[in-house]
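A lone chain, given as structure tokens: the form predicted alone.
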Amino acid sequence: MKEFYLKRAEENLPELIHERVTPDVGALLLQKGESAVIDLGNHYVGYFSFRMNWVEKYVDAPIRLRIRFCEEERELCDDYSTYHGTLNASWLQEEVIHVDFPEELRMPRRYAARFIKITVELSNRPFELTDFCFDAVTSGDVSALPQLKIADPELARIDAVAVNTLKNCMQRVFEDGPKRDRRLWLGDLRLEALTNYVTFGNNALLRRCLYLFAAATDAETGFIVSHIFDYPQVVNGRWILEDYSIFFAAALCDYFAATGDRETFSELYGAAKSQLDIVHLTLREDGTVEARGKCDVFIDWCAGDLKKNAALNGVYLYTLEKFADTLRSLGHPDAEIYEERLGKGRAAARSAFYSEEKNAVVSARDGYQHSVHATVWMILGGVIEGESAAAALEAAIAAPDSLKPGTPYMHHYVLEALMKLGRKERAREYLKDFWGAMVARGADTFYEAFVKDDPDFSPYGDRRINSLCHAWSCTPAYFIRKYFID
């Protein structure tokens, strides 16, 4: 089956769309020690080129240039020599090049940037730079975007930034971040897919990603791997995040709901089914889920030691419900199996993780930790419902000692929980408060991680390595276009 899935993936390989971005910059006359900043006017992903000319006297020694590509303006002045993050510093977008002759130069690597800073480190005489061009690439066709009128100007701006975020992450696959990682992650994919359905509608790209994941099963656990490198050849990542593996079934159900494509659903059904069946076969004696063996659980990056048992159970139940509902809609005989598991799983999770007395998701399994994460996933998993669930969620959001989301990925699921509870206006307010704060900071695309009161927050110990255009942050466009266009 692996070869079949890979063949299907290649059948859906997209053709990249190129846009020639020419910044409003004339000729720059520079010499040793001087710098110049080019503003592209928006965040783009692609390739930078320019021409060097000699002035009056021939340039008779190589010129050394330091070229930095920045997603936001404050990166222009960062001192990269003090970087201390946990990820490799080679992700920082800065190049030192030597130019031997007056010529046109095209930088060989792909960059994600709005601002480009050129610093002359060595030169024995002045020279001129001209013809700046950024060859922006994406597989998101802007001409395919539905023509909408969003009356609320703040929502309109948030939507535009969200769409730009998704566009720049749409390459040969739905990348997680075009600056850093540049690979296909399963948790990100599901959120990109939801937004894609109401924006670009590039369902061939989505099929490609689903087939790539179906081909990427870990031999030891049977779980689909959490990330994939697709170029220059397909290579599976070795990290297994159980919540991401479970989400493959949710992503397939979302795809079928959006497209009605029975052929693709049928071909990928076995891969999706196996993820849920593996979890079922490894349930604890009390009927709840616990990550085991070589598997980790993601849920969110946030400040504090997030306990994830309740949230993982919610992810499983949420996906079980989607899977059972999809099978029921198709008249599939397996529907009853998953409906039965859903009912038993909800009862087990309520007993294990929910305190009736406190109306809160706190449990011994999670060290009695109070978090927005656990509460949201018990709501989305159908474990707690109605007014008591809404009160529990608001209490978790407001409590000074509860753990709060650190990424737009988790904030998406807070919004989804609010919508499930019928709190549409509260969800609109929440969306504006969180994503609107990034827009107020001047964001052209939405960030990988963002804490309003801590702009330097980084899951990696140094905000300079953060991605400021990240796939899982694009979903405001999904909510706005599906629910908030009045």
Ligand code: RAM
Given for the second form:
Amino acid sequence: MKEFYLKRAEENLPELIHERVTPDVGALLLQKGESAVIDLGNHYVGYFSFRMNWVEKYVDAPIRLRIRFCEEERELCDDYSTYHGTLNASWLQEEVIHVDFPEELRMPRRYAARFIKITVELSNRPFELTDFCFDAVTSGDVSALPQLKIADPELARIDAVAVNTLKNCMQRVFEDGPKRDRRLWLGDLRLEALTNYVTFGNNALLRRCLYLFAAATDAETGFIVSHIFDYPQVVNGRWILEDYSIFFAAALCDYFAATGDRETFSELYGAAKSQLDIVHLTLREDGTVEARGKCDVFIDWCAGDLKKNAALNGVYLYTLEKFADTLRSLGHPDAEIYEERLGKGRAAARSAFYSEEKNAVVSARDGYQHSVHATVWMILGGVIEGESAAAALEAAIAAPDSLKPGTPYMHHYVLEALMKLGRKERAREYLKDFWGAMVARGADTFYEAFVKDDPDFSPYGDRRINSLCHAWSCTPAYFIRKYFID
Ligand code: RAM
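So the form predicted alone is up there; where is the form predicted in complex with this ligand?
Following is the full complex, with the preceding chain placed first.
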């Protein structure tokens, strides 16, 4: 089966589309100690090249250049030598090269950048740099984009940034971020997919990613792993995030709803079903889910020690509902099994995680912690609903001591919950408030993590390692195009 899935993934490998971006800079005459900044005019992902010429007969010694690729302007002045984050500093996009002779130079890696800073560290003579070119790559075809007709200029700008974010993450797979990680994550994929359906419509790329995940089951637990490296050969990540594994089934149902592609649905049905069945087989006695053994749960990167039991149950129930509905729409005999599990699961989660008395999602299982996350997921899981659920959500958002989302990924689900509760205007306001704040900072693409009052927030202890073009942040284009067009 694994071979079959991988074959299918290979059949759907996209061709990358190249765009030559030539910044508006002529020849630069430089010498030791000087630096120059090249502005590409937008955020791109690709390969950078330029030419070095001598201006005298020879340069006497090699020229040493430090070349930095920045996703936003403030990175130009960052001091990388003080980096203290938890992830490897080699993700910081900077090269030191030595050049002996006049020649065309192509930088060794693929970069994600709007600005490029070139600093001359050593040189005995002046020299010239010219012919700057950024060969931008993506598998998102901008000519396939449906035109957006929207009167609100703020939403139009947010949509453009969201589409740019997705475009730059569409490569051989849907990457999470083209600066950092550069791999396929299951939770990220689900949100990229939703946005892809209403924008680039590259369904082959999506099929590729779904088949890659179907082939990536962990032998011990049966769960699909949380991430995959697809190049130079396919390698499964070792980390299992139970919410991500469950989302495989949600992503497949979304795919079927968007494309009506029965063949792919039936080829991947077994893989999706087994994720939900494993959860079912490992339910606690009270009928709720608990991550066990070698599995972690993601939900969000946020400040504070987020407790995730309620949220994990919500993810399961939310997916179960999508799965049951899809099977029902197909007249599939298994529909009933999942509908029954859904009903029982909701009742169990309500008694485990919801306090009627406080109208809040606070429970002993989660140490009585109050969070937007738990509340959102109990709404999306259909455990709480209507006016009281809306009040519980607003209270969780407003409470000074509740845990709040740290990533656009989690903010996406807040928006989904607001839409589910029929709060369309509130959702629009929420979207503008959160994603609009990144646009106001000058973002060309949306960030991996963003906290309005704390621009230095990082899940990794140092904001310099954050990815500023992160695909899970692209979903405003989904909401705008699905719900907010005039
Ligand atoms: C980070 C990335 C990625 C996310 C995982 C859980 O490595 O932000 O997008 O899916 O965490």
